[in-house]
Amino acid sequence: MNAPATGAAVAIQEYRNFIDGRWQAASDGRTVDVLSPSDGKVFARIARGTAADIDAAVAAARRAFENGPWPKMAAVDRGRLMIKLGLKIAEHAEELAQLEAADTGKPMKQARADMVAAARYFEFYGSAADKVHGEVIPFLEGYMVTVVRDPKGVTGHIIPWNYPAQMFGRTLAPAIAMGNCAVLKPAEEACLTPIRLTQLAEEAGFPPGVINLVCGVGEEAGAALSAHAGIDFLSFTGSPEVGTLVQIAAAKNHIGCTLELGGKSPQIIFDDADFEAVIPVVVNAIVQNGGQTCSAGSRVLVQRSIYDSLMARVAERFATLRVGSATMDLDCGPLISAQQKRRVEGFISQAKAEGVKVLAEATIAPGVPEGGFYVAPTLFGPVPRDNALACQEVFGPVLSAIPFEDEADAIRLANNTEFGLVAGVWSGNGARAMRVAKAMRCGQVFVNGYGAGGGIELPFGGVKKSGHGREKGLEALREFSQSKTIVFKHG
C-alpha cells in the first residue's frame, strides 16, 4: 500500500514511511508490531525505518529547501495551504479520533479533543505565516539597517507517544509557517495519527519534501535524525535521558534544538481558593491521558488549615473515577504500553511499602479486555517531600498530596525539584497569587486554573530538566527561524 487506510484499524495492516512525497518501506523492508494498549494485541505494523531512510528523508528536505517553491513562496500562500490543512483535519476529525484512540488507549472524548487541537495549529500558524514582520534599527547617517527573519532550513522534529496528533501540529506548523522543510520521526508505540496527517497534508497539496515522515525504533531512526550533519535545528520532546542525548547530537553539529522533556507540576492551593472550582480541575490534571502528560499537575500542595477537608473530598471524587478501554470512553484509558505499566506500579508499590498513605483509588471498569495496560489513577498523602512520588515525574495518573505552612513554604516546595515546566496557583487574594505566580521557576503558571484546552497561542516550555525553548503561541515562530541584519549605506 502507498498510503494508510481510513477510519480506525480494524485489522493488522502496514504503513510506510514518506520521503519527498512518495509512501515507501523501509529500506531493509522492516516493520514495527504496534500494540493496541487497550488489549496488548498487534493491530498494525509500521515501517522500521532505517539511517538510510533519513539519509533519504533529510535529502528531500534539503532539495525542497534549495531549489523547491516552498521557502521562496509568499507567506500568505503558505498559509493558505497550511489553512486548508487545518481544515482538512477537521473535516476528518472522527476519523482521526478514532485511529488516536486505538493507537494510544486514550478515551475517544480525549482523542476527539486533541483533533480540534491539531486543526488549530495550522490554522493558528497558517493565519500567523505573513504576520512575521522585520524591523528597522536606527543607525548612522547615510545608512539603512534592517533586521529580518529567515527560516533555518532543514529541521528535525522528534515527537512523543502521548499526544502524536497535537504533537504533528506542535512541532511541524510553526517550522513550515516560516518556510522551512522538516523530516520528522514520531513514537514507534503511538504513530498511526501522524502518518494519516501526512497523507492530508499530500492530499492538500504541499509541495513534495516539504514535509517527510521517518517511522521506526528511537534508538536507530530517532539516533540518525538527531545525528544527521544535514539537519539545521531540530526539535524533541521526551525524557530528560534522551533529551540529553538529542542536544549532545545537535551541539556536535553546532545547531541549535529546542526540548521539552516533562515536568513535576505544582497546583498549590491557599486557604481562601474556591474548593468547587479546585476539586474537579485538580483531579483531571493528573487522569487527563492517563497522567502520560507533561504538564500534568501530579502534585497538589495544600496549605495545611484546610488540608483535611480539602483531601477528603478530593478523594471522594477519585474514588468514583474508573478506568476502561478507549472505546468505554470512561474517565481514563490504559497506559501505552506494558513497559510503562510495570514502571508507574514500581512507584505506586514502593510508596505503599514505604507506608504512603493511599487516600482513594479508581476502579478498573468490569469487562476491560485482557491483556490491557491498566493501572488505577491513585491518590497519596500526605506524601514527604524527599519521597519518590514528590521529585520524580510518574508520568501516570498518580496524584501526591504534600501541605505547607504558609506562602513561603509553599513557593520553597514547589520549586524544590529538578523541573520546571507547568505551575497552578489557587487563591481568591489576587496580590498573593501574583507574587506566588511570579515566584515559580517554571515556563508557564495558571492562576485559579490549571491548562487551557491544548493553548495553541501560549508560549510553552521549561527550565531546569524540563528543558528549554519555547513551542506554541508566536514565539514558536522565532525558534523556528533565524535573524539577518542587512545593512545598507546608501550615502
The other form holds:
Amino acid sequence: MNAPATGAAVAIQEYRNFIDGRWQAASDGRTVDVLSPSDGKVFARIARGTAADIDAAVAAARRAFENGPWPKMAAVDRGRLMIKLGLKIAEHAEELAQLEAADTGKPMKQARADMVAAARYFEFYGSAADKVHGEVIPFLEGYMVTVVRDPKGVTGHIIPWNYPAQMFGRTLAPAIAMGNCAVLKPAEEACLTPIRLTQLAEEAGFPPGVINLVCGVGEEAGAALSAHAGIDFLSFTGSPEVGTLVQIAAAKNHIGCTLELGGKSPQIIFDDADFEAVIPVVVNAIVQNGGQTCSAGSRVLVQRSIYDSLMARVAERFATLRVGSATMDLDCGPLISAQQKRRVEGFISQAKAEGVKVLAEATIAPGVPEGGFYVAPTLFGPVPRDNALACQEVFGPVLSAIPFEDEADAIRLANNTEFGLVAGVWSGNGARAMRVAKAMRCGQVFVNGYGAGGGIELPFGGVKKSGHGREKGLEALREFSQSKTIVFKHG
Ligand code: NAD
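Now that the form predicted alone has been shown, please provide the structure of the form predicted in complex with nicotinamide-adenine-dinucleotide.
The next block holds the full complex; its first chain is the one shown before.
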C-alpha cells in the first residue's frame, strides 16, 4: 500500500490519486484539507486533482480497455477478482468503518452497516459477471441473429459524500463487471474510504487502469471528467443542479449518463396501519445518516383520522433521539460540513418563523466536541402543502408531517413534488396498498416497511428531478453495457 504519505509538519495523512496503477500527487501538487465533521478540525489532506490528472486517468482507462486484459478476460475470472475484493472489504470492515465515520461523522453503527453493503456490491456483481446472457432472434431462413452485450468502454463516475464507501461499490462494481474501465471522482468532503477501497482493489490484483481514482474539487476534476471527450458513459450521483451540468456535458459528447439525484420521499400511513411497526421505521428513515440520504423518508403523510394519535407517538419517540460524534455512536451524527449545517438550520428557522408547529426536537448530547456540525433533528407538523418543507429537499434530519383525507388525496399529495425516488405505503388493506404502490411516480415503493439505501439486489433510481437510469440489481449491468446485434447469414 503506497497511497498515504505522512504529512511533513503534523501527523496529518495525505492521500494521493491512483492513475494507471500508481499513486501520485496532483499534477500541480495542490491538496484539499479534509475536515472531521465531528469537531471541524483538519485531519487529512487529499490531492486536488486537475484537468491534467483527469486526462491521464482517462488515457490509462482507455489503454486498459483497448489493450489490457480486463475486457477480454473470461467473465468468470473478472467476477472472481471482484469477489476477492468483496472479501477483502469484509476483512477490513472495522478499519474501513472507522475511516468512514471519521470522514463523514456518521455513527459507527451506520458506518459498519455501510461496509457490509460495500462488500456486497462486489460480491453481487462479481457473481453476476458471467450471467449476462445474450439473445437469439428468429429471423429469415438462412440467418442466425444474436444480440450480445458489449461494455460501454471507459466509464466516468462522480459520487457524493454521504455514503462514499457504498457509492464506490454501487457505481463501480456493475461497470467493471461488464468489462468497462473506470475513472472515479469522489466528493471532496468525504473520499477516504474510496481511496482505501482502491488500495484494496490494487492488493486484490486488479490490472492497472481498470480503476482510476482522481480526488479533488467538483468544479475542477469533476467538471473535467464529465466534459472529457474520452469518456463513453457517465454515472453521476449528487444534486439536481450539478446533475444538469453533467447531463449537458454528456450531451456535448453524445454519450449517455445515469443521474441519481435528490428526493422528497413520502411515507403514506393509512388508518389501518400497524402503529408499532410504523413508528420506529418512520423515525429511522429520516435520522439515518443525519437525513443526508437521497431516499430519506422526509415526508410523513398521515390519514387525518389518525393524524393526532399517530403523530403524538412519533413525536414521543423522536424526542428521545440523541445526536453525537461518530465515536459516541448515538442515533444521529453531525452533518457533513458547516455549509450543510447552515443550509439545514436555514430550513428549520424559516419554518419556525412561518409559524409551522414543531412537534418534537431531539437533543444534542452533552459532551459533543466543540466545532462539530451538529443539528438537532426536528419534527414539524402539520406542514402546509405549499411550504418549503413539504416540497424541497432539506438533506438533513427534518421530518415534515402532513395530513391527508383519503386514498385519492394521499396519491395526489405523494406525487405532488418535483422529485420521485422512493415511497412507503403503510396499510393493513393489501388491495389498497397495491393500488397506491402502483400509482406512485417514483423508482421504488416499499409496502409496510421502508429501506432507505438498502437492497443491492433491488433496482433503484428516480423519475422527474430525482434523475434517470437505474443502479443496483441486475438492471445496473444493462446501464453499463449496450446491445450489439450480429446478423449471420449462413445460407
Ligand atoms: P453535489 O452535486 O454538489 O456533488 C456531488 C459530486 O459532484 C461531488 O463529487 C462533487 O465534487 C461533484 N461536482 C460538484 N460540482 C461539479 C461540477 N460542476 N461538475 C462535475 N462534478 C461536480 O452534491 P452533494 O452536495 O455532494 O450531495 C448532495 C446531493 O446529492 C443531494 O441533493 C442528494 O439528494 C443527492 N444524492 C443523491 C443520491 C441518489 O442516489 N439519488 C445519493 C446521494 C446524494
